[in-house]
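A single chain comes next, written as structure tokens; it is the form predicted on its own.
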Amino acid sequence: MRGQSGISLRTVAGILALVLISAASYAQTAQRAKPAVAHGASAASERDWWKNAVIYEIYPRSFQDSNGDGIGDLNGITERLDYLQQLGVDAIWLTPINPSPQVDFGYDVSDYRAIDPQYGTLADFDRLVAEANKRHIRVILDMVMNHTSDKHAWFVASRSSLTNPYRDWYVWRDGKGETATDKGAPPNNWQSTFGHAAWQWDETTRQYYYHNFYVQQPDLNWNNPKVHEAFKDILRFWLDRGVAGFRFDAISTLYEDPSLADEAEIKDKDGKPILNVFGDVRLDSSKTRNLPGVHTVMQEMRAAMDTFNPNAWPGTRVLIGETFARNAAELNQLYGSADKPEFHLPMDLQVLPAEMQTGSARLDVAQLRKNLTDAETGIGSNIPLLVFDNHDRPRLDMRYGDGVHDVDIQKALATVLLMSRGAALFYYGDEIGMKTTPPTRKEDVKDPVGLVGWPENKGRDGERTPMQWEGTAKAGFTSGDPWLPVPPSVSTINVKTEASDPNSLLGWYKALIQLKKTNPVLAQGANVMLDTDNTKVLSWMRQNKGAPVVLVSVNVTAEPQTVSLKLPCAGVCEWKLKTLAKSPGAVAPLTPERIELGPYGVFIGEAE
């Protein structure tokens, strides 16, 4: 709050002189910046360019280095835009760029008008969205809303007092059996997401305030209304920079059981207490997830971010969730009503589970299918948005790699998500197939999970290292020291080596992209899971009326298969298929009778 006695109407003056003078010089700029309508694309087409969209997640601090200090930062995107256009995504999502401690990596926002001094200035930005719109790529931008920093402006005079204005924007509780010398205990028995007690105990007010995650994130009230009030300019500040919409970070932990009671236990077959990788007891998460007011929240962004014209690019501004839902059914809430409109894209994270290891449980056909088929069905209307991998999961490798055929699963998986019908999100590096590749000493933990779950829980820089442009020491990611330490897969992993073989996962990224796009089938065609009671082999089929079937199948065994599909048909029918991608060395099949699959072989063709 600042005072405005004492300030001259010349220097009111002269502000306001300056403050037009740069809204027009960024309209000019956002003019130049906007495309023209790419590839004979329809208005219509780039107002839904979201409902069969790529989008390329990028960990600004792991993608490229422009300035040697060996964090990534915007201009070392920008120099990466024409990689990104040749690979054919729609869209990039950032995760945090905004000044912040980095406690949690840009996750704990200290100011979300600017830009973190590492990552560059709001200048940078602006280039980088306006070269990215030149080369039709639209740029979507993390929205941490469920906490702030600690040392955000907000807090810091939140915690000053009792009745500070700003007091109320936060979650403070008084302690259980609390006295003027007694703190007492916690208000109840809910745990951060970090691990340990969620409430931390502030000597000066002598409360004590909630934060779902790190210490240093303190949990935002939304039950004042003002704190809704904040969060609408603030999407509308990046709207007017022409980003494209926002992927609304922990969305589902935004509101508490107002009635504080504490969590019930997760208990074993024995009656016994389940504990977490932190050594707590494990609760349900009932009273600090998926509440209510999540859906008032979501239909207010919904509402503040349509107001812009989604027939001028980037079209619709798109509103992407993280969010948890147990099932298809929880899903389909998160969209909304076609009165009450929240989410375009609802993160889908169970088709492909995180918790799933080679191992101990080999990829499930039977799982598989049905994760897939409830995705495609159980959403209504709406547009699934499947999410296989991103910076919080160990990579694919980890999780579903042999050892052996790591390539080849990953293209299978690879065709899963892009063959799939709605638009599919992806993590830098899976299109080359980065290792996860964890720390080994606690003493070289960057990350705040891996530093209180050590060494259960190594944390999340395994899937963080910096992308593998080429195979040299430093990946071509930075002339200085990384932040995160290059992988030794870096010598056959990486853009360069990759790029000159058609054969390899980023040629194949690439093909799928490519059929994606350009096959009004694959675009728009609803899916039809095929040959139901196979154990081995995972096929669907997509189809558009009057457009030829267009068939997948993907093995995903580590033994050649041979499956024989039949297809819907009246009369009598002799279908031929037309090859569009199989996997390399692969007979190309004539009819859906028999169709040959290597180890984790793949073949997609249309049928007529």
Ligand code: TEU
The other form holds:
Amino acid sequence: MRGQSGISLRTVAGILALVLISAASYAQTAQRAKPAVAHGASAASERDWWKNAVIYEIYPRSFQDSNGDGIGDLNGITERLDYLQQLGVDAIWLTPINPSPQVDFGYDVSDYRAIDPQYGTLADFDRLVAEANKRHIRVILDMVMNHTSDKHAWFVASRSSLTNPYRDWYVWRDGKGETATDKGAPPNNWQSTFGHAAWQWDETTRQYYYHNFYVQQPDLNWNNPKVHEAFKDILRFWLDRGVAGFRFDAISTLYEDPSLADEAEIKDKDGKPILNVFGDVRLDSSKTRNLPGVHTVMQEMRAAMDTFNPNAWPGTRVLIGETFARNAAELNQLYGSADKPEFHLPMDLQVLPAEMQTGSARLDVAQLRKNLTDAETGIGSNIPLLVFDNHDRPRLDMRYGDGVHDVDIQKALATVLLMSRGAALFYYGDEIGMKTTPPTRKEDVKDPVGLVGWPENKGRDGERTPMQWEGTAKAGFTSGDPWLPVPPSVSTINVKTEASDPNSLLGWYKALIQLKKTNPVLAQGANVMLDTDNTKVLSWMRQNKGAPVVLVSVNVTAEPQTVSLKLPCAGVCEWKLKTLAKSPGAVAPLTPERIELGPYGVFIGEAE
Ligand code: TEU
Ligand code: CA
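Could you switch over to the form predicted in complex with the ligand, since the one displayed so far is the form predicted on its own?
The next block holds the full complex; its first chain is the one shown before.
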């Protein structure tokens, strides 16, 4: 049956149905995007929540399994939200949960608008966000923009032919000296972070493609404006579902030098090339790291984020960067400017860098004081985000533990992290002192880089073992076979045991997070280093005009130490000291002039 305009009524009905469906889904999206109840918080506190935030990194695969397949999942995280609320965190950052072949455990994304079935469904995700919101916990997602999985539809199309519209979404080049029958050599000497050449030959179209990470993670070409638009849409998809922000992955490697020039080899003092852990000659990364293009991208992405109302839950949608800035000046640039802002919180991973983990440099107080001063004063009025640990590096215990004072050492480090000005991010399990437990046999290795680098580099499995909820064989993590073995330390290091011990590391984290959230001087006060010639004890104060000063003293040695802190004051000052927190070895001092600390002891007090 045809209407006047020759269009069948069936078509009209079809169009009408489409309109209704899209209207309904828009309404639902709009409904979802409508902020939940603002929990009585003020507009200002929602807008500024990130400036004093405590952010908790969850590796979903290892946090809590809810369906017995030995793999952590979204419903498992939802089951554990009460624990996170009691811990006092403001936000949880989930490492990738999108569909992925799991070569790099989610950092090889094959669909940016869905949830990997191993972790659940979009409905499970929406429920996690809703349940987290009820507990005033914000959800931050990982956003992997440097590369996709080689199974992503974009790359499948891109590699199908030289003329496919997606060809230029990735970095393809001819080989050097290539002929019709010979692929020639890779275009240059660039290397993968995960070992060996960063160029992979593709026989179908007889070109190489670039991958800064695994072969299965082809780099996107950010010189292509279509890539920018695609990711702005992806951000909006998740922002509409109520996420409070993103952690942008591997942002330092987004751009490569278009000249494709070789990188310089790093040589030792005798001019001999230095090899890395994979046996490759180390290069200076000058053509593949921290290129200027990243600022333009970040300004665009920030503009997309800022279109959401910052005054109502979840407040300002924040951009966190996995940034490997080489110094405070370079880090400062990643915040952008007032009129062209970039990240809210580019990670500062330099306060406890790899160089401070061994020998005499281990926990060097003078170096730590300098790094903290840079972090706190080298970025203008911007807010630091201190990050000491994550899913890519050995846990704090392996890097700084001494086998005797492990808990006190981690209490000392947690004090530096949580009592400094700005936001703090820590990794699941650090609050109970979980230990890096690497695989003991090559055949047990799950993280491919551990297979390439074995035995010098066992990969990152060791810092990704199941969360230790209780002292049982499966740690309360799963009823099935855990994807990584539960470490033997579970018998003493677990939430249940530590929750009943006020002197536990867990108790310390809870107390300091509570202090940070409730003491206005700790929330906004300036960071001022004290006793700056002391090479054994790190002391600083937090101060706000007109409010009592908060003093922090951390003994970074295994020997008892006594410090005398001279607080700035006009005229004669009789300081009265109130203890806010102290580790068992510290004496409750009466005045700042005499603070006695045990091995790795901590004192936190209010002076007025
Ligand atoms: O890491 C980026 C990065 O630089 C790390 O690969 C780090 O240099 C390396 O892991 C040190 O061993 C991000 C993610 O955090 C990491 O888990 C991913 O493997 C990587 O990007 C690729 O997405
Ligand atoms: Ca790249």
